[in-house]
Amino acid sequence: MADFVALFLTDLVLGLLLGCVLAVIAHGLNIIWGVAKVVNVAHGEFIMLGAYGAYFLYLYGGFNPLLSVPIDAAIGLVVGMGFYFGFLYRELRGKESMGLQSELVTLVSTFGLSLVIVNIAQSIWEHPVGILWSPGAAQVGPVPVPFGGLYVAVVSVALIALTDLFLTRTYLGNAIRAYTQDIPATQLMGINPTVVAAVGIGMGFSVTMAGGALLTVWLPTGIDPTKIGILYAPISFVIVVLGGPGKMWGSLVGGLTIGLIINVGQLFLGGSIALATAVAVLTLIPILLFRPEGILR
């Protein structure tokens, strides 16, 4: 019982963890969806991108994956921007809403955009990698803490409150919530649409970057881009669904959900069966049926 007991606090700490970073990595798809109302299809392949920044830091530069977070974002917001332009600009400039032939062409696009991506990284990068970095772990009681899955954890709740102090505290951020609420008459306001909604994506790219290189401290031989895009890109999507789209905070929410189910789970239904039970089961079918705008109003 005591083990057991061990072993319970144990997955319980760890899933909590995990779940910051988990939700660190939806926190870009959640802003990106809550500026252009624009789901990115493609959001798994740039946890990947930025996972991979990560790994070539760390290989060429010796950079840990938390001295890699600034450079990933910084790349990120650039990307961000680029996409916007490249991919959205020509569809969403002198538009109110974002209506469904719009919501259409971008879903087409992203989607397109995501098969490009994992098949040049699948031609460059023919293994997995990884970052072995443990910078050890403290012994609380019957836990270990790693200290790598801590320092983690602290920084994606430090970026989800400075996304969110952003966006209520500045100017531009403001404009971005206005330019989310009511197009028009942000246009009256003298605010130009254009580069608010550049920005706005730029930073959901940013986080989501520096996110898949928090992401790597938990994937020590694991950025594969077979894989990244497909486990995490649907993870994301459900915790953002579980927080609601656009809710800052609803992010960090949904990620602790999720990973309490996916590692606390695992003590009673085996690894795989949890993650299943985390995505269907427990919390995508009940908020889409009962609390489809989230748990955070």
Given for the second form:
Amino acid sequence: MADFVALFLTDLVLGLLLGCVLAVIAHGLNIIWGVAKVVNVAHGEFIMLGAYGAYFLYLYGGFNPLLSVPIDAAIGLVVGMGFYFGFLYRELRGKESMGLQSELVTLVSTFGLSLVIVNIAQSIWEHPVGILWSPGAAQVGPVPVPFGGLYVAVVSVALIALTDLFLTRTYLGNAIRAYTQDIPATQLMGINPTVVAAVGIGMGFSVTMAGGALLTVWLPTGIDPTKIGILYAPISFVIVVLGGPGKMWGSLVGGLTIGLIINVGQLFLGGSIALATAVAVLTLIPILLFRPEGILR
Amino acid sequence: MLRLEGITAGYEGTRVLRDIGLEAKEGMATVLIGPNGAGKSTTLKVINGLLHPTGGRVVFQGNDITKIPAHERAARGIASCPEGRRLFPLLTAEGNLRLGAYSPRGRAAAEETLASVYDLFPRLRERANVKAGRLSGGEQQMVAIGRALMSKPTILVLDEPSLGIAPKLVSEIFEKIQQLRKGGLTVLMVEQNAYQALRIADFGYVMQEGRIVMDGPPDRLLDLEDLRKAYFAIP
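Moving on from the form predicted on its own, please list the structure of the form predicted in complex with the partner chain.
Next comes the full complex, this chain leading.
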């Protein structure tokens, strides 16, 4: 019994730590989808690119994943803005709002982008690669707390807090929120909708790629280009829907929920992470039935 | 101050406006009245830049702004209070007001202007932290006018400020508009509530089926027998 309690507490702590990093990768999607109204099917591929960014910074610069976060974030910002001007600008220019047709355009164009990225990645990187970084662990009672996961969790929550501050406390951030609600009305405020959409999408990609760097700490078998996109994109969508699209702290609530269900759940499911992940995804059904606006009000 | 010259405009092939010419003079309140569907709101969209005309010119302070996008017109001092108010429902009343000060001319003086908007509409000070979507129609109209004022505009363009608000508040809103105009602000207003609008106006235009059919000082327009019958339903 004491053994089980120790196991349970360990999984509880690990679940919360994992939840934080899942939250931050989903947060990137939350911004792109909930705020900029772009359905980014290539989300998983940008998480993967963020992870590779961290890998190359480690390989050539000796950076640990935490140090590569700001660099990945900067690259993500540029990539996101490039994506907006390359793929979406012509479709969205002059539109009064993101109608269904425009959302479908984003869906199809990001799906195409996802295929391109994943196939190039698989042809370049045939084997999973990993980052060797183990800052150790602290023993808290019966529970070992890995410092790597702890640091990553702190940075993840800080990133979410930063985006929330930006969106609620600055003129540009509020303009992005207003853009989501009524595009012509933002123009009447003197807000250039092109700038606001580009910054919003850039910010989403920025967080996504930074999240990819943070995720590497949780990839013990290394970065596998055949798996990252397929696994983490759907989880991100589930987290965003759980927390409520467009709600910044919804990402954290959804991420912690999924992290806990996966880690604590596998304890009761014979140690099967796959089964626990399936259960985590299934939580979508009751949420969509009873609280379609997400856990957060 | 602001002039439309020979404006023709419409939506996807249907022509709504035909050869519209009007002028809002500096320091004056100009109103545009007419029945539903006459093209009043469309005319304002041509002015604020949300609709680009197929012909004619929009001239503001001597400059041709016909091809300038909506957000730059706002930054130059044309503040709009659009049809249906178009507040950002998920932002608070104050969040909406502050966003009105987005352009450089408004941002520099945002705090002072905010205080003056609260002085103009004391009710908003109490409702500052309420989401705009939860405000009453009258309060929403106050926020919409306040939001437009936050940009420190040269001209205030109002689309049907009396629409969807309690009759008691309508006269209060008109009083406030008159107060702003007395404070030196140029006002251009579209109204269906022609009688009340003309009472605070310096000059009026009457629209019908996409054309300007009459213009003149308000007392002359109010005197015209046929106008009374057609638009005011006063026997």
